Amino acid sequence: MPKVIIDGFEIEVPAGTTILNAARQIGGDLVPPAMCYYSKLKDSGGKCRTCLVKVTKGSNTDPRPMPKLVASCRTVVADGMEVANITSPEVLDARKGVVEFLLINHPLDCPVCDQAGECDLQDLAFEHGSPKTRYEFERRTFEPIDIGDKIKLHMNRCIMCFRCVFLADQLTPERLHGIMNRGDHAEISTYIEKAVDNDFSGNMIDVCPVGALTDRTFRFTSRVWFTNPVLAHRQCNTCCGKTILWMKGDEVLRVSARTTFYGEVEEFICNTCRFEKKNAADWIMEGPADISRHSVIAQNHSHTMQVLKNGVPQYDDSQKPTPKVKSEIE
């Protein structure tokens, strides 16, 4: 198996593994951010450019560095490859520019956006963004539209990651929406104002990394950090029936699919489970969902802690690889 060195950490991975997935096996700060890549969606990645890294050594057979920064989600490792991520000022500067580009048309909707608190773009802008923009032109604007009886599309917030399009292509029987127009006029839209209506269309909400696609049954109901995420399941003939219930007291405000540490859905769920089963009696509760202590959702949520040793409560970060902090790398 090829060995790759990322920011001084060496790891052996199966042939065909991308730099991004190799970095995820190491974990911590070494993992490049990714807004468009989704491991369960074939051909995803290579759109947002936030995962750019510098390959300082191509391989043992060809040690020449790659002349330009490459997208780690699309570049396969080679034996002896050496990669610089957070140790490269060039990478950090390029990532800052990419974030500035993504925010050119993105509105300051965080105070009213339902995605606030679990938005990848918020985290990306906080870690790599600039405090001001150099963009002097008017932002493009679109009116929010309903692309189904349960899904609201805010095109103003879209970063054109194409995740929802790939999901519709690969998961649903027929795709009624896609990319219309080109360049700065490109937008996600339905075909001649048709409604997106199939059993798994709600999964577009889960794969969207920003607040462009939102759940109409949950909109403006509550901030996500005021809810309690609970693992639950039910017998369903259409999907796995394994979900997260976002509860306020005994009331189920929202149902979503279970996700990994990197925010990717483990198993997609049907619209019946997502939109129609909003009574606690419909579900078998399993217990609190694992929430990273770094997430705003975990703040003031004592139920997300588990007593592990000597009666001391600790957050459960079992899904997260062993972190490597920047000081250790330097």
Given for the second form:
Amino acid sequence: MPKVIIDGFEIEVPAGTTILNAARQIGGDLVPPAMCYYSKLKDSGGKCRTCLVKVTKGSNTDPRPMPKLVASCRTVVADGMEVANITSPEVLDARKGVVEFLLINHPLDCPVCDQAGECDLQDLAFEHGSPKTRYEFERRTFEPIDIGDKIKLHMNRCIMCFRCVFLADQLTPERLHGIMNRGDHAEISTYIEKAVDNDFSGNMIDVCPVGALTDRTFRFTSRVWFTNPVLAHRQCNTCCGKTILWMKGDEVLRVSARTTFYGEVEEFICNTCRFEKKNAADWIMEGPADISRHSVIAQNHSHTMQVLKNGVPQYDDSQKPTPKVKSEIE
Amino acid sequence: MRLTNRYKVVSDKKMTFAEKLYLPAIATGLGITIRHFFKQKVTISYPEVKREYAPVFRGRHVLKRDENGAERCTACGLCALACPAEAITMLAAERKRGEEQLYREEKYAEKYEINMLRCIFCGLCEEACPKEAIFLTDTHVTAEFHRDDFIYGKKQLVEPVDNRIDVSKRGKPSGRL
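Here we have the form predicted on its own; I need the corresponding form predicted together with its partner chain.
All chains and molecules follow, beginning with the one already shown.
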């Protein structure tokens, strides 16, 4: 099994593992952020360039460094490979540039967007971007489109990660949407606003890293940080039925699939669970969902309150790998 | 443990004859009183004379409109999130076609309520607002007979189109880019 050193941490991974996945096995700050790569979707990745890393040593047989920064989600590890992510100023600088490019056409409408508070691009820009834009030209704009009666497409916010296209390709028997045009004119489209009405089409809301695809049944009802995420399940014939309910009081405002630490869906859920079952009585509640203490969603303290009710004040960070502080690595 | 150096030991010793007369003490006391006649007054006659408010004074809130008269607030909820007293609640709604003159953004606050009894006038809502919609003015929250009347809705908060409230003196809250 090849051994790879990432930011000074050595790990042995099966052959064929990408640098990104090897870094995720180490965990902590050295994991490159990813906007387009999605471990559940085959062939995803390589589009957004946020996961760029520097390979300082190719392998034991060929120790030359790679000439350019490489996308870690697409580069497979080799034995003896040495990778620099946050220890390389070049990588951090490149990432800042990538964030700036991603934000060129992305509108600053976080106050309006339903994704705000759980948006990958928001987190990425906060951590790696610059506070001001240098872009002076007109941003490309589109009118929001309804694809079906349950999903809203805001093409303005799309960053062309292709996740929803891969999802439609791999999860559903027939693909109803894709990318039209090319380059700067590229856009997600259903071809003459055809409705996407597959049983699993709602999952494209969950895989979308930004607010381009949002739930119309949840549209503008509440900001995510005013809702309480609750783990729940129900007997469902089409999917696993395991979900997170986003509740306000006894009202179920939104249903979404459960996600892993890296924001990837654990198991895809069907549209019946997602859009139709908005009664608390439809669900068997398991308890509060784990939200990172650093997330704005944790501001409503629902998790803490629930835990305190049970008498044991604790934060369950078991899913989260031990964080490595930047100074520790340097 | 001694808390201060300005302490005095109290004694109940017998007073002398001069002290028993109280006359010197009365004279000293009168002296202090008379001295204040010639000092500048610290009070003002309120309704006729009014003190100027500091520019940082934080009174009741106003929800501003933009230069075209459309409401600036987009119900993003950041003021409610920043509010330490949890005094702000809101309900968002989607702007319909033809309402562009009324609301500036795609989403607007259908209901916006501030409980003035809970509000501590800290101004964090003003600082959190990304749309420069909410400001604290130099007017007061007036007394009411019923507690319900202290829950200010959009009717009380949104500035009238024909009677704009000037907040230019307040400037931008610190810390904004």
